[in-house]
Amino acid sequence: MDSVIEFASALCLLTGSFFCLSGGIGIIRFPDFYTRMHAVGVTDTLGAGMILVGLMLLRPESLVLIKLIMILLMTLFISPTASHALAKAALRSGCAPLLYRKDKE
């Protein structure tokens, strides 16, 4: 049973680092600012999810597992709005769109 555990985590590990790494691929690929924070924003969370849901199953100890769920938790929670935040405040400050910009580059 302790193998079926440690792949299991194994492979959470592995694609949650998967996505972080596509995020930061996207960080350097895509043309333009709002591109390149949904890649991060939506690459990062889910990968920080699975790396973190890898490490809850290494160590069910119960206050680790506490820890590790409220962290998994405040990720959830915060990722998100920060990057509705950061997307609404550049649109204010007048960072357009790729699409919608008179000098495409």
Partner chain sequence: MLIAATLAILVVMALAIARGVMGPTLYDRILAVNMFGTKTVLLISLLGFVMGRPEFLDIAIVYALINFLSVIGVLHYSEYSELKPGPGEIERPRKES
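Condition change, the form predicted alone to the form predicted together with its partner chain:
Here you get just the chain by itself.
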């Protein structure tokens, strides 16, 4: 039973790391600010979520679990607020997004 939980936790940590790394590559690779914001969204939602779930599986008893849930909830509530405020400030200060044009096809 213990080894099953350990395996599940390792799997969660691994997927979380993969999503975080992909987001990190995305923030370097994408062409403009607005598209980079989506890459950060990946690391904030599923990347952080999977890593925290992986940690929760390691200590499923005590207060540690509750604190990890608290951190997860905070990340999930805070990250959209911050990215919305950032995008709004950028658009209002005239930072024009790169847009995809149909006639390029």
